[in-house]
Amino acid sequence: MSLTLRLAFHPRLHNVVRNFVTSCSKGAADTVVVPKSSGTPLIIEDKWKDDTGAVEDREAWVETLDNSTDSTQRGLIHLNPRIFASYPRLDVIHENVVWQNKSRMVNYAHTKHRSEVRGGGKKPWPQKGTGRSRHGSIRSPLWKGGGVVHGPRAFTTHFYMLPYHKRVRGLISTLSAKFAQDDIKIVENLDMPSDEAGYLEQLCEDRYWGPSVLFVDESDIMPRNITLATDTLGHMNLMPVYGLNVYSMLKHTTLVLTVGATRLVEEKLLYNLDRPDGRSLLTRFRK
């Protein structure tokens, strides 16, 4: 944990903006919207269904892509416990892993049937009076050149579903380990004031991002400047909240989030987690 974020969970400097935010937004819905452009600090805010207090709220730093600011960080963001803070399974992480690759892998290897070999229609001999075994084709698997049994078979898929509560629980692991080693990011939104993809390099190496960034957004609809940015960059790549797995993100560094995809990564996981009809889910996937 940086130095930065270590100072923002000191409770006097946390009380302090507290108030601060507090006396500047008197009288506003508990959820406080994210601004465009925002030169005072805001702490982000939300208030959970489930939210039993017996488990304290995360929190993290609110980030602009703007580097031309005094400061780049805007504020804080509140993060809900059950999904950034839960016990990580890493073997749920791996049977979710393993589920994501073989759902991509096709098996070319062929082998042909007794009835595809060419040849073999005549009976090589009769059946009684040569003292030899009984044959009715020379393309047997018996015989040499003869057809395959069990063999492997071209254009097989390797696919299977992996259960519902384990995609979920893959998920939830994965955000929980990233975040318990720093490796995600809150961003306020995607613009950026350049579309050079040197300008998109400078900042994750000034902000020790690491080798690789995975951008998620609420939409699919990228603004114009990062897009053209990342367009020649391999190992920046841009995905909307919808597309999130937990094989990209373990591909990845860094997880960059706006705040919008935050938001909406906690509420359709926190729903799944609790959802009324979710024995009915718990039934085989047929194909």
Contents of the next structure:
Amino acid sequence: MSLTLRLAFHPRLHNVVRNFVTSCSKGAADTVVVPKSSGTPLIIEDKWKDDTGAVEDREAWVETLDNSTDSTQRGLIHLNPRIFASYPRLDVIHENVVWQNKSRMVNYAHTKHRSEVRGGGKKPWPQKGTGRSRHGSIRSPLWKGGGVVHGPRAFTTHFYMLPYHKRVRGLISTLSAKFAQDDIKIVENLDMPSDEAGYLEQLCEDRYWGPSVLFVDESDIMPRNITLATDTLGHMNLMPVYGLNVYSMLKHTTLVLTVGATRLVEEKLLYNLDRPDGRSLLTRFRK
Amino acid sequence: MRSLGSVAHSVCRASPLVLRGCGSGAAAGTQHSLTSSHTPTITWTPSLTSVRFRYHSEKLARGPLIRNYGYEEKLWKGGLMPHIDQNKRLPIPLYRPKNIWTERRALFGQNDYIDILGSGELHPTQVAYSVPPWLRGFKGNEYQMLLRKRKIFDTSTRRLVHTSGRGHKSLQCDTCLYFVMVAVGPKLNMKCQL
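Now show me the form predicted in complex with its partner chain; what you just gave was the form predicted alone.
Whole complex next, starting from this chain.
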């Protein structure tokens, strides 16, 4: 199968990135070069509603976490180019990361006001007569040990909401960037034959999956073995689809998605790209 | 190369007859000789006045000029720094890298897109468990923050356990700020969700 890109003439696809992946041998559309394996080759195609055919689908191997089979590759999956092959907007990714950091930040730094510093209720010396300058309180900001005027006050939040569509675009850009850099691995499911951390570490080592791996599945209840294996490993984490976010995708080197998770993410993001009530989401966040 | 001094000396020592070019080349310090048949020659000893007191040869004899004499250059000669003296610890703190894979750090930002990728019922502010409950989805100045805190906590049966030592001053602070705000005339743009 060739992974070349035909020119996109559709006005909505003017941001599609040129595909620089090397082309494989060209064969018929449905054949998959699968080494000797026990199971039948798995080809997961999908006909998306707005599939114009102007941009070719991206393809990725479907793997297993089971090393005991002949081959770890089970088949092929077609990925929607609007999600996995859009132009990665680095500025939008940056905005998303900044938003994630700031929106939940609470600054607990606190300085005392002149009214809060202990003491300083009495006038230190009379207004006139002494040769000294006039003062009303020993805790005024002019004095050493006095209150701070415009210092930090505890529980300061920097909350704000990034516009809805920017967050959608951030997710899409990050997924596209990661896919372009071969950091997305599609997996059939998260079933593992062993519950040892060492097994998973060795697996990632053999397949050159980065130092940190994020496993994403549809539901938040994960299989027993992988839960036990990743429990002690801090750099390998599990997440449901609704927990996926730009910061985590950038923090972990490799993103491992199950087939179900991939389809769910695609469905959600595609819906949000062209939703009919999009204007209602442009209002400022209130209540 | 003869120095000027030596030239001058030789000139001074030269006989006047030689200088003037008169006489028959007699040696310096000619004397009047009564017995000689010649007519007595008049000798003239010129008055010598020194015109120079410094001579290059003396300068050379003094040697090269020593500059910055007595200047002590403050250079550390104690060896490589930092040096361990009797196993004392260095003045800088030990570097202790943070564990970036603790649960809090590894899963930071986990549910921030739950309104996009979830069912759409939940908003990220509703699942911001690391933020104090009365500040979820809220941003405001100090007065607005205290108002909100009072609205949530003074009416509820559950009281705040830890008020950072400012509980009794909260109301006072509220009213004081209120008078200030009324005078100035602020815009209460409260972005909050209860």
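Quick caveat: nothing in here was measured; it's all calculated off a predicted structure. Rigid core here is just the name for the largest C-alpha set that superposes within 1.5 Å across the two forms. Positions refer to the first chain, counted from 1.
The two forms, fitted on the rigid core, differ between the two forms by less than 2 Å at the CA of V106. Annotation for S176: C-alpha shift under 2 angstroms between the two forms, rigid core superposed.
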